[in-house]
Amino acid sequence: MNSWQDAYRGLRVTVTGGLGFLGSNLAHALVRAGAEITVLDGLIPGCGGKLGNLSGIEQHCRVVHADLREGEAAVAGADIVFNLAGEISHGRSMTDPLRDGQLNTVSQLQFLSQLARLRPGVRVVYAGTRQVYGVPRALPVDEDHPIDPVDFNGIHKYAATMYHMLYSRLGQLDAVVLRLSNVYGPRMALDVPGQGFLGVFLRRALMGEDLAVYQPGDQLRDPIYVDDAVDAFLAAGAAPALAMRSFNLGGAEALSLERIAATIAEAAQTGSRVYPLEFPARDKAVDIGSYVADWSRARRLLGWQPRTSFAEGVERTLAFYRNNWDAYLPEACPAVEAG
């Protein structure tokens, strides 16, 4: 049994970015846990939000269509806030840093200011990113690793992290930051660019297309299945007073990019092959090489650890999209049927 089992029954919970990939999966889990849910989402183009992500639980959620700066109605009376809104695209942050800064810093500061005024002392769990660490100096990466982001997204997400920490030091909020590795699973926006390489691999495999792996291909990642990530958020939201406020999250195993691509291609059974590709110079400049998270602090203080193997998570993810073509990848049907 999870440590947070039954902790959310009857609680009023707000999920920002709740129409997105991770936020909607969290909303589904909260409904199952018996919470009263308000979803705040501005459906900002390029951020991956979809109304259909709440399919099956619409009647259990109050949806406020507004961005963070206009979120007062969504947080009034909230017992817990899960703050997952924002831009995740590293590449887009390099081509349009002002947009990324607006979404990940300015809007966050405005939102937290409102939240501290309306719900002083409320627990807020923020979706951070491993990107704040930049190129790892040693593996696995723990929370004491130096902060040295290589792109604007990492810089802006770290600024938002520090806003959460400062409001907590001032006693105005009770924040917890979870720094995520690559999350994958059902409800990813496979049709939206900039949502990560795992989405690209899954989309191409479902359509029977080949998967390109930037060389040398032995770069390590520790993908985390979305259900495991959701469990971490729920554990952090329900935890009593914490001595530490930031936690790294990662998957159950570290795999090379080549192994990740091969696992997805083999599971899809659409004839996709994996081939090497030279790293484009523009992307190589902000590449972090290998990354593996040390999540021992989360295990020690939150009672959390990842439980889903990558192969199992990929099978579940592919099954979800095969059962939901029309909502997510209608153009992939012929390739899969032919496979």
The other form holds:
Protein chains: 2
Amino acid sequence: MNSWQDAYRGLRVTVTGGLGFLGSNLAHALVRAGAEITVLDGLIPGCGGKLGNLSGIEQHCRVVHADLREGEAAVAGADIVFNLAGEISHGRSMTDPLRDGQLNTVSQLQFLSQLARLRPGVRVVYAGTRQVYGVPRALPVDEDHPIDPVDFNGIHKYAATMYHMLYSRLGQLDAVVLRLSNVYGPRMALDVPGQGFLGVFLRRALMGEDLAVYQPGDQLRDPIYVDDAVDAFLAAGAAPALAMRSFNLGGAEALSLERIAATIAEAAQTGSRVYPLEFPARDKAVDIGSYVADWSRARRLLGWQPRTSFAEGVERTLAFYRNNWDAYLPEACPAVEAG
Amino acid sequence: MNSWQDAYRGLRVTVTGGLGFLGSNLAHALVRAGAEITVLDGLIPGCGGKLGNLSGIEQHCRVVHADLREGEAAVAGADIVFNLAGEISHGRSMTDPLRDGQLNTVSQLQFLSQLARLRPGVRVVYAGTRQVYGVPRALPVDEDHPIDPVDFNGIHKYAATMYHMLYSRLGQLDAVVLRLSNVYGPRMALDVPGQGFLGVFLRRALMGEDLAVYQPGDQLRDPIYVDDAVDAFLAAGAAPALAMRSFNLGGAEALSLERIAATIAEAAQTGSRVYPLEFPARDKAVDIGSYVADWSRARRLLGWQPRTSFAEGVERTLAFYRNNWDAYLPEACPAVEAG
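Since the one above is the form predicted on its own, can you give the form predicted in complex with another copy of the chain too?
Let us now look at the entire complex, which starts with that chain.
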């Protein structure tokens, strides 16, 4: 048991986006840690939230089904806020940037301005993203890497990051931003398009379909198993005053897209195979090449490190979906998206 | 005559925010250069626009009085767009961040998405700001300085900057962003609060009122005379394909706040005096200390440099207001704002 876990017993904790992939896994961990949980989630179509993600802990969570902008009731008594609500699809942000801006920027500003008024100085842990760095200039990427997002989602998540920073500078909130790499694991919305290439790979492998790897295929990613990401959120929420407010999170291993696809296809044991596919021209402008996080600051200041090997994380993930097939694997096949 | 001036003869040019301070000065220069001008301006209260700023060139400008989001008619045939519409008040962005976000971010995204559809690939020159850099880590500040805005206005202007960059990366627009330091000169809205400390100093000196200098008083600024800023916009609009899209602009001199105040007070010859004032505690969190731009990239790639000494610029500015007193100096005294 980690040192932070006792910190949550009896605490009133609000999780925005708590019906989503990462938020619901966090909620499950918070229940185990003895927190009093309020989930705020608008169940906005396309964002991946579903009530079934709280299956097994329903009776321990108060769920406020409301837009982030109307979340006053969900934060009124909060001791800690985990702010995970948002839209994560790069691709959808490119076809509908205004929607992405409303969900990831405008709604966040409205939420934080309310929160600063209702719970001044409260610790907020925000789910940021590696996308704010754009195309890495060198690997691994630390928190001082230049900010240069190459898609609308990255721009909007960066603006929301800066809102958290500014409210903290003003002493009105006490924010920590975790910049996530690709997260995977149980409760990913495999049935919703735009949730990243790992979800697409997992879904197709479970269905026995082949996996297309955008060429050259040696692009690196460091997938984070969701339990490791949850550990980082819990550590950040419970940490005392921090000298730094931004932390890159990464996975236990940096792997090529080809290796990632092969690992998933083999583990699925469905006959799913991996094949190369030319990188789609329309996506070239927003491709970031390779990404690997330098998470040494998180290790140093939060005592966090990723513990789950990719092979182990994939096994656990596939086992979850095999046991929960009907809730996560309906008919329609989501569009492939590079991530 | 500069090399770019012939480039504008007969061109169809749209100026957003063209009834404002900088926009109207640009419109005057474009008329002199023989362009066909359309001004798009929503005359949003507080942003400083006024019809009288086009006094003398009314018959040469088509004015579309519409919000930036509804500006289709103003850009339909544009060869070049100067995108200057926005709210510049740091202070107001802190008291009403949602308004600032709507004006500087959401409206810009709506405008640019329309523009990219109606005039794909068009050159757009955007009025950015030094605020995106926040507190300078060293002086002078070049374009590689980390992005770290310390007020909402800076966050929102940075998001809009990134929209311009992303549409350019996608090949849908051809944007250039000029990051302005404090601009001053004729047609500043001296009667509107929140337009920066230079406007406050100029107004008070003209009225014979004393000038308060926030202590310690040795904070540096490099004020840009508006004609120099206009020259940079014209150079950026006419430049062929550029290797870089962001350019810092600065003034001909870096001066302390004390020196700036003294120069204005002496030139006004109204008995106005300078006195020290403790830096207001409420503004400390968003104070940036000293700022001086490194504008060597603009000199190298745009052939631009500031030419007007501060003393000369102040003389010209005061002369303009003495000759146009009633239009710019009504009764109410605007609130002081650090800038």
